[in-house]
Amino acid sequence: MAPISFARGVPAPECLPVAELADCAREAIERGGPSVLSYGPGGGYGPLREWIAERHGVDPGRVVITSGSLQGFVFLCEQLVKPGMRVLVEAPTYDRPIKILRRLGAEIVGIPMDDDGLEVDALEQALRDGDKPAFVYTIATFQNPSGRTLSEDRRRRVAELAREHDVLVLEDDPYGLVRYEGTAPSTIFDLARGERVVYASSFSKTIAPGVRVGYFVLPAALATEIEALAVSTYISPPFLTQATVHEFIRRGNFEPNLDRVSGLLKARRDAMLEALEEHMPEGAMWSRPEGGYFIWLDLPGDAPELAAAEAAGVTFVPGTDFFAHGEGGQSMRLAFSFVSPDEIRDGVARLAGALRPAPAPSAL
């Protein structure tokens, strides 16, 4: 019986765009030349940080184009977070996000979700009641690992306590594009006028994870540290990757293969809501997302213990990973982006086989 992984939130091999990207790259190079392939600024590669900044309405100056998206969270927080700072994140979040803050010595204060994403009235709570928080981190859209979106009204209400309590909003936000069905909210960086939010994407999701390009729109004064810690770190961007994104957006590729990415991936997640539905015991609640790469599983009280579920030939992240204090004992996440419908029917099958809580020994 072969392994079938939900584990790991990365797009099909269908989904990358290997011959276009190649011959994008080759572009770059001969239109470039040597400045596509030797030392530049920090901040990232010029026109490619214009199209960013034209599309979020802000200077480029503002841009920090980083090795994905993740290695900006790590500048941010390396410039922010100092041992025992409160730093607020949704629970559960990103499992990331969390190893790198504790390795920094924060204390990390999880807000609670619920269907409609972080549950505001929490935040403002945890704002009124500590120390100001280096920054509050949300993955507003599709979130990582649950899939949840937060409502347009709780957007609102994050962009005004960001105001009314001078703190820093970090929106993370890789998979927004990446959407099945249902209209787009704004985004919280959009509804706060750019002002005390920083906003973080990636291509990884939208083209290919590999050619490592993340991006930060920050605070001009923000972005001229962080850029800073960038050059001290690795000296140079690796301007090759990020022109050759710029080609791939120059050509007017870049909508035409979200939407066939897109249409990829819905299929994947039809696939796993069909098979959860229809195989999945009674009592077990999952997210529903309209976009994105994860559905998030709860179980009930009585399924048996995770492991029966890898006993079946299924891997997955448990829900525990993705909290800061070891909650989400009866929960997991589920990524269908990888693995084909066929797969994922069978690997729900097998899943919920394992997870189904044994039947009550018959009375004599």
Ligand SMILES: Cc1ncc(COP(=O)(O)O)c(C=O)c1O
Given for the second form:
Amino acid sequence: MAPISFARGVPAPECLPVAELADCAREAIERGGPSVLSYGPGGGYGPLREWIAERHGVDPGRVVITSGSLQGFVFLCEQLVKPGMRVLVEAPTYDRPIKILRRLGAEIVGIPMDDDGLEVDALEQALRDGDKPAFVYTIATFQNPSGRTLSEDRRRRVAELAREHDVLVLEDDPYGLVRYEGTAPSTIFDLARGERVVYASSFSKTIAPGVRVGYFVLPAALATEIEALAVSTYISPPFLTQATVHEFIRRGNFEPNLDRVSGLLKARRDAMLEALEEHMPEGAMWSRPEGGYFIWLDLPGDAPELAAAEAAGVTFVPGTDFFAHGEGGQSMRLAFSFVSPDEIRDGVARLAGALRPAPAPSAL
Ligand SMILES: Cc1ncc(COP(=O)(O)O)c(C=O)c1O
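Form predicted alone done; form predicted together with the named molecule now:
Below is the whole assembly, all chains and molecules, this chain first.
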């Protein structure tokens, strides 16, 4: 029985525009010549920086393009987090930042969520009750791992709280453009007019993760500091992949590719929602995202052990991986981005089978 992976939060191979990117890479070298094949400014490839800056209505000096947005997250933490400092995160949140923050000795404070995202009253309480945090980390749209989206009202409140408490918010938004339906809420960055909010995104989900092109829009002084950290870490960014992404955009491929990818992913999301409806036991609850890669499944009892699910031929990431302090035992993250709709239907049926207690051995 071939294993079915709901663990991999990566795009299905057919989402990746292979031939087009190969062509763009060639063109990027031929057009850019030595400028894309040599060392250069730590903040990234100029024309791409300008394109990003224009989209966000800021000066290009506030944009730093990093080797994937996770690398930018590391830079930001290295700059802002000292051992013992608090960082407020959503509970649950993306597991890699939890590991990075732990490594840096941060005190990770989880703020509860509901279907409308981060609970802003709890955020306010946490801001009032303790030392000023290094920053508040939110994945406001199609969150990893829960698929939830922070409502417009709450976004406004987060922007207000950032101002009232003079605290920095990191809005990590790699999935926002991967929307299949519904209307996009404003970004917290826009609602706060770019003040006290760092906006991060990535081309990993809109073009391809292998290009490793992510970016940060920062207050000007912080941008200079992060750029210096980038230079001291890798001297110079990989201009070839950044110029390839820029060429892809310059040709007008970005939006049509996004539509294509959204169509492929919507079919997967639909297959998973239908299969959950059909197979999950009473009392199970799950998120219904309008985009992104993930569905969060809460079960009436404990989630099955990974080993039991693996034996049934399906994998997922246990909910506990997404909390700093061990909660999440009844939950799991199901990524629908990687496998086909048929595999999704099969995988959810297998998962539901792994939830049912094994029949008692026959008396005979
Ligand atoms: C919320 C979130 N932030 C950042 C990243 C990292 O993306 P990148 O490939 O740009 O490093 C991911 C990747 O899955 C993610 O889910």
